[in-house]
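In structure tokens, the next block holds one chain alone, the form predicted on its own.
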Amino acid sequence: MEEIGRSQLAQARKIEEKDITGVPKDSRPQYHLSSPVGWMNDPNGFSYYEGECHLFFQYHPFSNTWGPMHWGHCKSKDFIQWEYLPLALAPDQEYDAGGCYSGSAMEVDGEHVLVYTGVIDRYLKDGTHDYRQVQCIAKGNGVDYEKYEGNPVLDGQGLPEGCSREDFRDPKVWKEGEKYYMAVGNCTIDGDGQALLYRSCDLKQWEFLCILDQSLGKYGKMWECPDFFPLGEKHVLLVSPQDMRARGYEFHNGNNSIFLSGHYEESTFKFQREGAKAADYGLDFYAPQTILAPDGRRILMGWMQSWDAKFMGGLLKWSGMMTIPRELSMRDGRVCQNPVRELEGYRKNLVEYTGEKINGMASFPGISGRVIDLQVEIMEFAFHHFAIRFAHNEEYEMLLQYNRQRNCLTIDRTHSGLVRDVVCRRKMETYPVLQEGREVLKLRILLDQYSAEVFVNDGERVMTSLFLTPMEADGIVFDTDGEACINVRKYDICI
């Protein structure tokens, strides 16, 4: 079985190496990580090894649609430029033949340890369908990894009564003192989402501690991709629930990612939730994972796509990209996100306008582009609606519109070139903040070929969305039905 496994991995690596040369560089985003070839979804194994940041990801290298899951692999020195490495894991053992699914990684005694979900999917001789999700480990040197001969290390046998063994996945591992801890996504037998907490001395024998938190019918079904970490004076449980119903502008239908913040009592393993907020209010964001950088920053990356709007597939030789890595902070009890500061080292060609009064439509020389960092401050609000039309020409545009009366920000890709009936519009509550005694609404828009990430009021809220507008549509137009005063700064991002 081991030799068969090695041959499957080698074959997948050969196909990956061959096909990656056929992807034109200009077809990719310039400063966001995209799939080497084929299909990419959840970030996995976000970790440091030998001083470099490694990221793995759910991966099907054989086509640009979802298929049996492998682990793709890359590394970076600065979170911006990524080096592709040979894929790390292939589904080649009995305990992961149904796929190598999401998980995490960490450096232990000089080795890089991957912790992932394997899927057992087989029919027994008596005709019984044996389907289970189990947790497994592999160890390696940053390029090549060997699966542990004692896998799976956690098979769900000791799950509390009422917990599903079929939905038991996405382990996130960290170390506190001399012990290792693992948060695992799970749901009850009737599908209600929850996150479980385990402890180990050696990453091989695991003790169940508690249910960290539960949906209790409020936050969707199965909780995928849990992450648990301290931030400021709080702890944050980050989960990605399936099958949520919309609740105002806070949560939308379908798959969400949410920050559950509160107090954690380490001695009793009790997490007391105090708040629940969306991690991203846009159209394309799921399954984020965090890393603790050596300088103490908590950094997050998410998959920039929606399961229910897979319109990118088939149009390019790759499918799937990640958000810009985001620095997390706690401000006024809310998790805030901002692009990693390393991005500033790639900003060039500043074009700036200060105190510009606009009434109706306006554009400014030098304010255009599709690979840019655009910063807009609105300082006077004598209007009902204020819009930024970007990736714009006579035929196409993306629309970001602020409704002053409702304090609502909308992102809209209706006219971005889509020809399929997918979700095109999403809204979120947005309020100006006080700055030097006056109201200001601060918008930072990162554009990178096919994506937009909108950071509001220094990361208080974020909206992430994909679009397929042709690259020649690179105009930026400001549009108001009254009067506004704005500051505008635009940087090109040069990699």
Ligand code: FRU
Second form
Amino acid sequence: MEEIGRSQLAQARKIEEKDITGVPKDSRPQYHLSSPVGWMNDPNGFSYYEGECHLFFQYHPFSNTWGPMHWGHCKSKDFIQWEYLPLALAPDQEYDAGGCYSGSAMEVDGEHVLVYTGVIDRYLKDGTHDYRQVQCIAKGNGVDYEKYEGNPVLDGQGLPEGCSREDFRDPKVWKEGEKYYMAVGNCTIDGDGQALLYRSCDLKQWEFLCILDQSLGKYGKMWECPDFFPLGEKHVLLVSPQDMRARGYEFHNGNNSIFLSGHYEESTFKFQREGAKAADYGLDFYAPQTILAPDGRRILMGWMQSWDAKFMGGLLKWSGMMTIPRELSMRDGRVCQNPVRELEGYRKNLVEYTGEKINGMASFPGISGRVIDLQVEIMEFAFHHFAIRFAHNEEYEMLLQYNRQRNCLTIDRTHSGLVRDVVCRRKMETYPVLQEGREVLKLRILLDQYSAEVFVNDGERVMTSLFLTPMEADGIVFDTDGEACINVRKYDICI
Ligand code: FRU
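Show the same protein again, this time as the form predicted in complex with the ligand rather than the form predicted on its own.
Whole complex next, starting from this chain.
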């Protein structure tokens, strides 16, 4: 079995190496991690090993659509430039032949340990369909990984009654004191989402501790990709529920990612939830995972796409990219996100305008581009609507529009070149903040060819969306139906 496994991995690596050369570098995002070839979804195994940051990802290198899941692999010294490494895992064992699904990683005694979900998906001789998800480990040296001969290390046998054994995936491991802990995504047999907590001394034998938190009909179905960490004075349980129902502007239909924040009593493993907020209010964000950097920063990366709107699939030789790594902080009980500070080292060619009064359409020399860090502060609000049209030319545009009366910000990709029948518009509640006695609305927009991440008021809220506008549409136009006063700063991001 192990022999067959090795040749399957070697074969996949060979194909990956060959096909990567067919993807021109400039067809991909410049400073966001994207799939080197083929399909990418969730970030996996976001971890440090021998002083470098590694990131793995759900990967189907053979086509630009989802297929039997491998683990792609890359590493970085600064979260911005990523070096691709040969893919790390192939679904080559009986217990993972249905896919090596999402998971996490950590350094243990000089080894890099990957903890992932193996999917068993087979028909038994009597015709029954054997479908289960089990937790597995693999150990390696930062390039090559060996699956543990005792896999799976955890199956659904010991799950409490009422817990699904089919949906039991995406282990996130961490260490506290001498013990390892693991959060796993799960749902009840009725499909209601929940996250489970386990403990171990050696990453091999796991003891079920408790159900950390549950949807109870409010926060969607199956909870995928849980992560659990302290932030400021609180603890955050980050989950990605499937099949949510929209609630105001807070959650939207479909796949969401949410921050559940509250108090965690370590001695009893009790998580007392106090709040629940969307992690991102845009169209394309899912399955985020965090890492604790050696300097104490908690950094998050998410898959910059959504399952129900896979409009990039099939159009290019690659599909899938990650968000900019985001530094998390807790402000007034809210999880805030800002681009990693390392990005600032790649900013060039500042163009700046201060205190510009505008009324109607306005554009400014030097304020344009598709690979930029754009900051706009709105300081006077004698208008109903204020719009920024970017990735703009006569035919195409992306629209970001602030409605002053409704205190709402809308992102709209209707005219961004899409020809698929997918959701194009999303809204979020947005208020100006008080700064030195006056109201200011602060927007920071990261554009990278096909993506926009809009950070509002120093990361209080974020909305992330993809679009497909041709690259020559690089104009930026401001547009108001009354008077506004703005500051604008633009940097090119040069890698
Ligand atoms: C989330 C997810 C995970 C699973 C993986 C499969 O996007 O559905 O739950 O492990 O993707 O690719």
